[in-house]
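Below, in structure tokens: the form predicted on its own, a single chain.
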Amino acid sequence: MKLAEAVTAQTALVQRLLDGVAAIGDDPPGITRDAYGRGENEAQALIAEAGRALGLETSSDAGANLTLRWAAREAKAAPVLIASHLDSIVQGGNFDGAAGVIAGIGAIAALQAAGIEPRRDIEVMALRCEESVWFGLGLIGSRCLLARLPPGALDLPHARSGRTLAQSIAACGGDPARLRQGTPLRDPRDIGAYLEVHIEQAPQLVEAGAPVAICLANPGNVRHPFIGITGEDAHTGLPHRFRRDAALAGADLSLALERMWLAEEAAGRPMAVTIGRFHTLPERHSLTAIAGDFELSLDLRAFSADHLKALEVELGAIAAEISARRGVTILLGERSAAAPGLMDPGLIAGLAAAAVRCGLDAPKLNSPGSHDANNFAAAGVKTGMLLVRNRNGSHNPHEAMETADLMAAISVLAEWIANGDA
């Protein structure tokens, strides 16, 4: 069977698959797969379950990762890792990481059907908790695999369970005294490549009228998840020289942000600003006071480790001029950060050959959003990346990827596999 054939005949596997993470999520109006929880482990189970019928080995590390294995025969080179992640924001959609996982076991489905035996070891992996809203941190499974946890990360409390990190990796067979030990559970220097399929974020390819693009670089990003501004409380009325008002100042350090985003991107420096969340306290807010104390989250995004050094000193400036004109505190308060991450530029080529080979016109394109990909380019490993058309952008429960362009992924993945250098 040539390979296209035997991409085309994986696509009743891919549905089954997409189908099967959805049930499991299934929580209306969208998609909720709890990382380190119900959803992520029974998510695993069945990608596990699916990676055995094809022969594939199964391993689990101790940041608690599902790992499946095609055996090289005679491998002479270091493995490729297909990953991304199963877990999902609440609510959210369905194809946001999981596409990815599922994309690596359609393409060694594919690969043994054409009668293709791989030249070195490729290894599927299911990197657990990539969504920040768990734990507050994002990008956990690949931390974990490459010793890039931040001080005090297992210590922090699941949003829902409430057990510390470390006590929720424990509970899936994972292994948190060997993670404080901070040394990589893989040495990067062994990995080959890292190939991450991931849906696209911003409708660049619904606008491009092309199912699949080769992903050029994804931002790094620092996290403010509790900024407090701290005024005074006060009677309404009380004239506008005499007021402290947090709210007022919440709403400045917001538009002051977007002001210096408008000014980088028509500088040539792409970035985002995004405030998550932004409100006066529920307990004491009032339609007759004014608010001493506003909270809010920052997620700050950027290409380059350097501008996103400058743009965090710009925020020191904007928080420092309004604190002081308006008589306010502001705490940044803790802070995480991911590391921008730059694309092989082999694997660019190599990936963007595979496209034309399989008849496919994909645009280079940078991606909107951190993923685990960051943390392996970070690392030195030559890292690569495929984005899937998707209308009405992800997390969200409306993403909309079609299966047939997750094939199209599929094709050039394996493609590159069966014809390119792995």
Second form
2 protein chains.
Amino acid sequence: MKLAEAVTAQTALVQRLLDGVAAIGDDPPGITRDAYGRGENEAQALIAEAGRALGLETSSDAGANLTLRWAAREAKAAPVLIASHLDSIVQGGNFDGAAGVIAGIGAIAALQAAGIEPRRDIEVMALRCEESVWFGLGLIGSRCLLARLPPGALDLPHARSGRTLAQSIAACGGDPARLRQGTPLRDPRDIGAYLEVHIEQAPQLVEAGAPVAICLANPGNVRHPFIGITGEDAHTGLPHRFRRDAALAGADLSLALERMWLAEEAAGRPMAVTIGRFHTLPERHSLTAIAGDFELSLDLRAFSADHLKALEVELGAIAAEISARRGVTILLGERSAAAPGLMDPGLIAGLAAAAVRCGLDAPKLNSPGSHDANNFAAAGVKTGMLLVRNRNGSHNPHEAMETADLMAAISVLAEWIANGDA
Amino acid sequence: MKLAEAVTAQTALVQRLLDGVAAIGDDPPGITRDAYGRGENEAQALIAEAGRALGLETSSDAGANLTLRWAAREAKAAPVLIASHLDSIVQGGNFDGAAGVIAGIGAIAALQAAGIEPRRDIEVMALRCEESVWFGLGLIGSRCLLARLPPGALDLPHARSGRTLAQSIAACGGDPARLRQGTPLRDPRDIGAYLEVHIEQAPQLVEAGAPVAICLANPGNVRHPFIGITGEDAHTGLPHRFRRDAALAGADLSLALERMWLAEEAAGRPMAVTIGRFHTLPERHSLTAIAGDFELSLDLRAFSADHLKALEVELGAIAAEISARRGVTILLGERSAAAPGLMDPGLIAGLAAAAVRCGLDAPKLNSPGSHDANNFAAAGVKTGMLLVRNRNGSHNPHEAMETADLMAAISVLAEWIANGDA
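In place of the form predicted on its own, output the structure of the form predicted together with a further copy of the same chain.
Next comes the full complex, this chain leading.
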């Protein structure tokens, strides 16, 4: 069987796995697969079972990440990892993460069906807890694998179970003591390439009319999950000159950051600002009281470390100006950061060539979102990503990836393994 | 005893009553006297007891408002009402409302001690439920008295007890069936004057260094307690051109209304804008999601009906512009309105003259807040108000009226009754 036909023949398998993880996460109106909980665990079991059916060796590492290994008879190079994650946010969509793991299985199944032998080990990984909703920190599976957990991370509490990250990992068969050693579970120098397929989290491919894109870079981010603004509670009738309105200070901050964003983009420096939580205090706010307290979250993302650094300087200046003008205190509070992930030029070229051989016109795009790929790129692993068309963004019940578009990504992956750099 | 000395001699009584209502409302860190509940009922009982000790007749009307009547032997004119309210917001301060009721008692006690006979009946009223937190509608006691309840008001649920307003009034001995007749409990033409003492809800008197002000006008308001903005939930990485961010639309709306405010003030048209609740949805918002929904409350206040009408037109234009620009829907939702209250020129002059005779330099100010006085003014009753110095605004635990400043207001009130227009 030709490889293209062999890929198409895997459509039913891929659809069955997509439907399987959807059933596991069913939580109307969306999908919830809780990290280190029932949702992620059952999805891992389903994927492991699918791997065993293809004759893949399954294993679980100290971070409780699942690996399915298609061993080369005689490895000519270091292994290729094809990975993504199986957890979701609460009432999110089915495809953010899971589609990438299933793509790896689909590619191996297609290569096997086409009678192609791997020249080196191909490993499909389901990395744990990519979503930051569970611990206020994302990309945890790849952080565990590559010893990139920030200090204290193992003691963070799970948003749903309340267990610490260490307890959560141990409960899933992992080994937090090993993680505390602070050395990678796999030496990055022994990973030949890292590939990740992920739905695009913006409708740029819908706009472009293409099923798959070759990713150029993933944004890094700086996050302040709990920015607090303190002014003074006061009565509705207070004249303007006496007010220290924390909510209006929050409005100022949000719009100043949006203006910064638009100015940066206009100057050719892509980035994004998201203020997801933005609120007066539910237990205190009222129609007839000026808000003395306001809280917001901030996610700043950009595609180079220097750019992020400059944006943080600007954030500080904006906050200082608003504090002074409005008589409020702005505490940026907790800060987490993730490095931008630049894709490997050789992999970009190799995947683009594979796409051409598959007859696909695959644009090259910056990824809107950060991914586990960032940690591999930061660890010096040659990293590549394919983005799959998706109309409605991710982190919502309306993610709209077509299986046919995922099959297109699988064909590029399989073609690259069969005839490309692999 | 001279009247000035007689006023000073009531300081202990006034302090005892202030402390008494504080003890009733004790709810750290503030004061809660729930309307039609334990807090307001016990405060009414305390005030009624103080009235009886002065030989005043106590009665309760169909709205469950308390009246203490100091009867003239031979009335030469229609009665003077001295009124305010005893309810507070949740964990507010002690003085917003209660100080005005106690001022009426203090004035009568001082006049009695000075051996002065009233030329017409002097009535101290504790009007029910002035605060809008209990039913989303304020000034309810005076609305009941003057048949100014909006349609459906008697069916509104109490924020704490869940009982309707009709049930709440009945439970306090009132007569909702009488209120449904829609005619005033007292004919406004039979009220000679309405006087209200209230703490200033801004620090303008602190700024001016004066204990008491003569009020020129109370603002009317237009309120939208539940403005809803709907955009689209989306992922953090979504490029700006695709976003329909409801939170940033809320930020735009708030700052546009603030700019309108400052422009109006600069043009000599005093007003205020307060956005008390201003929030993404607690059950849905997250660090990594663009908010598709946002809610806020709006209180617009100004000192003439025409000005309020113009501000509403402007609000509509601002909302339409933001909706179009951000691709969101803005629903202003429920609307309530209260008419501005212009003080009677004769009473302004009379109270100012009384202040001069008391040796006080009392500035003339617009009131920052609306009060029950608005309903009396709107009903055609000659209305006057005294504002008492207060550093920290109201509706918060830090209201900071000095008893000495309340005694100054009582002296003006007593002087006006003894030698002025009364």
